[in-house]
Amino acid sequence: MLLAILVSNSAGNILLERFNGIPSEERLHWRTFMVKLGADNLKGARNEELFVASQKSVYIVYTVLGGVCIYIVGKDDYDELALTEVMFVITSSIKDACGKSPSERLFLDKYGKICLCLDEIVWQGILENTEKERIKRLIGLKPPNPTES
C-alpha cells in the first residue's frame, strides 16, 4: 500500500500531502520525518535523483523537482522498486501539468490539476494508473452536467 504522498517546499513546508492507512495520530511524526530526512539528503541534490530510506517495514524513495521536494511512502508490495515508478510517474505528470520542473510558485499556480493528476494515479493507497496519455486524457474529462437531459 502506498501510506503517503508528500510534497514540501525547500523549506520544509508542505505544499501537498496525501495519506492512506496510517492514523491522523500518526500523520504529524511521518511529516516531520520526511521534512527532516529531506533537509538532510537534499541539499544539493541533482533534479530528480532518487534517495531511498527505510523504516522498519516502510520504505520511502524522495527527490527534489525544480523548487519541490517529493516523499512516497509505502510497505508491503510498494518496496523500494515499486515506489520508483510511482516517483517516476508522478514527477513526469507533475511536469506536464507545470509544463516544466516546477518551481514552488509554479507548482502551488498548477495545484489543481496537480491534485488531479495524484487522484488518477494513486486511488486509496494502490496505484491505479501509470499511462501518461491516459492520465492526461483522464484528467480533462468533465463532469456531466446535471441541467442535460
Second form
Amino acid sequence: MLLAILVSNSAGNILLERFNGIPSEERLHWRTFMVKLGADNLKGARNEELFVASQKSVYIVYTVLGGVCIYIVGKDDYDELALTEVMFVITSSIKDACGKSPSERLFLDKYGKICLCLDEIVWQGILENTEKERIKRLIGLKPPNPTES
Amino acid sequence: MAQPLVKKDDDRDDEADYSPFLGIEKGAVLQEARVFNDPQLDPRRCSQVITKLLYLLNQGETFTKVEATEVFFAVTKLFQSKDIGLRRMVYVMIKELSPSADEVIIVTSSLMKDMTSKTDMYRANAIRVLCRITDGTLLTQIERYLKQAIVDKNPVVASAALVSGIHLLQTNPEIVKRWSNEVQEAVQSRAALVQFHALALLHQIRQNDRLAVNKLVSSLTKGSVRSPLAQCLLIRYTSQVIRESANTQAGDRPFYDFLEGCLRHKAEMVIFEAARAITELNGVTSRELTPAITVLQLFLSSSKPVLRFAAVRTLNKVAMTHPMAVTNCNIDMESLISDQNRSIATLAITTLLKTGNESSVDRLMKQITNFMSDIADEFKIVVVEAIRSLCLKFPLKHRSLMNFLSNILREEGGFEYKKAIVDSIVILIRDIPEAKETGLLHLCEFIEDCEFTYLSTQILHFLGIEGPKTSDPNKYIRYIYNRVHLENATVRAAAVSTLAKFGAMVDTLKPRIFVLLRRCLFDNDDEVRDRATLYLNTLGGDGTVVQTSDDVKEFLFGSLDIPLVNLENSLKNYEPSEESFDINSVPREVKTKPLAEKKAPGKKPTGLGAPPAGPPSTVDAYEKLLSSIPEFANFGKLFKSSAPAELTEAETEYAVNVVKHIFDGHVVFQYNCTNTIPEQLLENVTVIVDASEAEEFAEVASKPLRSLPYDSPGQTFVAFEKPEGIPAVGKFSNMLRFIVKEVDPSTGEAEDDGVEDEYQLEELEVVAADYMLKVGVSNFRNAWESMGADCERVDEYGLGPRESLAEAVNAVIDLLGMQPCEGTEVVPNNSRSHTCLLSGVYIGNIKVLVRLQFGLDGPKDVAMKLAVRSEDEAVSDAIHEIVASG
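Could the form predicted together with the partner chain be given as well, to go with the form predicted alone?
What follows is the entire complex, opening with the chain shown before.
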C-alpha cells in the first residue's frame, strides 16, 4: 500500500497531500515527520537525487524537484525499490505537466493537471500507471498510443 | 469574469513568492462553485474552480456534510458538458468527495452511460469512479460490465477494472471471486500493466487456496512475465509457495532455479527481489545464499542510494542468522559508514557489529565514536542495541564496550536514547559478572547528573538489588545518599528504599544506614518520610549490627508476583465489606489480547503515531461476563480462559470461534459467532455439543443466543460439569443450530417466518495445557533453587524424528501450555542441543517450573530430558504424564 504522497515547498509548507489508509488524526504526525526529514537532509541536494529512509515497517523515498520536495511513503509490497519506481513516474509526469522541473509557482500554476496525473498514477494506494507518455494522454482522456501496450 | 488561473507565460514563474492560490478561502471557493449551475457552462472557468477545490482538499481542508453535498450536486451538473478536459476533472472531483450512499444515485445513471460508452477513456474512468462510490447492490447491477471490461482489448479499461477488483475484494469479496475466469485470462494479456494488475488480483482471490497458488506460480515461472513489477510479484508468490511446501528433503529446493535465474534479470528491482527472497528461505544453505549475497554486494557500491539502502538492509537481516555469509561484504560496508545517508550508515555499522570478529571490535568502535556525534537519536539507539549484542557475544571485550556506553551516556541525548544505554548497561551487568562493578559505578556517576526522574529511580532500584552483593557495597552509599539531598521527591523516595536495602542485606552497614534514614524523617515530602519510618521500624536492631529476618526482607523487598493491572482491577471491583481483600484472589495470568480488539477495523499499523493503548483485561472481562450469567454464577472462581480457537475456516458464511473457560469443577465453552451474510438474520442460535469422546464431562447448562444479525457478533454458551480439581481431557464435536430468516437488504427488515438450519463446526478439545496458567518468573535460577528438589521428578524421553530442534521445542511448550522464561523458547539456527525453561501455575494454584534439555540424536531424532519442580509431587508427576501421553 502506498500510504502517502506529499509535496511541499522548500520551506516545508504542504502544497499537496494524499493519504491512503492513514487515519486523519495520524496525518499531522506524518506531515511533521516528513517535513523534518526533508529539512534535515534535502538542503543542498541535487535535483531528483533520491533519498531513502525507513521507519518501523514503512519506507520513505523523497527527493527535490526544482522548487518542491516530494515524499512518498509505502509499506508491504511498496518497499524502497517499488517506491523508487513510483517516484520516477511522479517526477517525470510533473516535469511533463510543467514543461521542466517546476518552481513552486509553476507547480501551483499547473496544479489541476498535476492532480490528474497523480490520479492516474496512484489509485487509493495502488500503483496504476507507470509511463509518462501514457499518463499524458490519459489525463486528456485520450487512449494510449496503440504502439505501446 | 474571474482572472484566468493558469498563466500561459512561463517566464513569470520566477516570481515564486506569488501563489495563484494566495489568500484562497473555502467559503469563497464554495460560492464560486455556483458557476456549475449556470445554464451556459464555461468549461474553462469550471475547471479552474475544481482545481481550487482540489487544492483545498489536498491541503487537508475538510468540507462539512452540507458543503460536500452541495458541491457534489453541483458537480453532477457538469456531465452536461462535452468538454473532455472538464469531464476528466469531474471524475476526479467525484472521487475526492466520495458521496454518501443516498447521494450516489444522482450520478449513477450518468456514470453507467459513460461506462457503456464507445469512448474507451470514458469507460475506464467511469469504472474507476463507480467502483469508488458503489455499494454491494449497485455492484451486482454493473458486475456484467466489469467482467467484460477485465478482458477489454484496451489496456487502460482492463487495468481500471482490475484495480477496481483489488479494491472491491476488501468490501465485496463474494462478487469479485466470481470473476476469476476473466482475471485468469487477463493474466495472459500482452499488455504489461494489465498482467501486473491481473496477477495481483488473481493471487488475492486465491490466496487461501494453496493448490491454486502453486499452480499459478508453476505456470507463470515457466512462461513469460512482461513487466518487472509483475515479475517481482511472482517472486513473492513463489517464495510463499516454497515456504508453505516446507520441503525438508535434501536436494534441490523447488523453484530455487527460478529465483536464481531472476538474479540475472535486467531490472534491478527484480534482481533485488530475488536476492531478498533467497536470503529469506527457511533453512537456506550457504550454497544457496552465495549468488544472492554476490549481487547484493554489487548493489552496496551502486551510485543510487536506494539500491545501497536496500542491499545493506537485506544484508543486515542475513547477518542475524548467517553472519559468516556476509563477512565477504565487510570492506564494502566499512566504506558505507561515511555514507551521506545516515540510514545507510547506521545499517552498515550495525551489520558490521554483527559480522565482525573479536579482533576487529576495537577498530570498529573507533570508527563508531566519530560517527555517533552526527546522527540522530533514533539511529543512535539502533547502534547502542547492536553494541549490547556484540558485548554479549564477546564478553572479553566488555571493558572497551562498557567504556563506550558510559562515554555516550555522558553526552547530550533524549530520554529514549539514554534509556537504551542504561538498559544495555543493566543487561551487561546481569549477564557478564566481570562487568558488574565497573557498570554499577558508571550508573552511579550517571545519576549524579541525570535529568530524567524515571531513569534515576530505575537505576536506584537496580543498585539496591546488585550493590549489596558486590565486594565493597560501602562505596555506593555516597552516590545514593547524595540523591536524598539533591533530587525531587520521587527520586528521594527511591533513594531511601535503596538505602534500606543495603541496610537489610549488609548487616555491617546497618548502623550507619540507620543514621542516614533518621535524617530522612525530616524530609518535606510525606512519601519520603513514610518510607524512612517504615524501614526504621521494620529492619530491626535499632541501628545495631543484627540480621534482618527473612520474613521482613520478603515483606519489604520481595517481588509482588501479580501483574499490577490485575491487582488494580481487582481492587476496583472490591466492595468494602466485613470480608477483607484477599490478594490471593487476584488473577495471575498475563493478559492476552481479546478477540474483539484483533478484529477491530483500521487495524493496519502505520508505524508512526501514538502507540496503541494497552489491551484491556480479558480475564477480567470474561470473569464479569460469566458471573453475570445466572447459570454459571455458582461455578466459583475462573481459573483460566483460553485464547479463541477458530471452529470455521476463513471466509465462510458463519464465523465461529470458541473460548474455553476452566473452573475447578466445570468447563464453559463460549462460542463467539458472527453472521457474514447481509441477507440473513439468525435467531435462537445454539451449539449442539456431542461429548461422547469426553467421558468425564456432563453437560449441565446451555445459553442460546436470541438473535444474530449480520456483522454484529454474539455469544452462546455451553457448560459442562467435570470431576473437581481433576485435569480431565476430551474431544467435543459441535453443530451450530439456528433459525434463519431472510432479510430485505433495501429495508433491513427480516421476514416473519424462518427455517431451522444447522451448520457443522470443527471439533474442539480440552487438553492438559488448559489447566496450566502461563505465569512467568523474572529470575528462573532463583525460583528453581528456592523451590527445592523435594518434589522434583526427572525423566528422559525420545521424541522421534522431528523437522528441527526448534519445532520439537515449540511442540513441547504448546503441549504443556507454560510460559517460556528468559527467551529460551528461541533455538539458535544449526544448534544441536538446547535448554528451555518454563514456568506456570497448575490448577489448584500450584507453582510449576520445568527445565527441558533437548539434544539431536542422529540426523533428525530428538531426545529430551524433562526436569519438573513444583510445590506438590502429584503435580510433578502429572506434568510427566502429559508429556508421556502427548
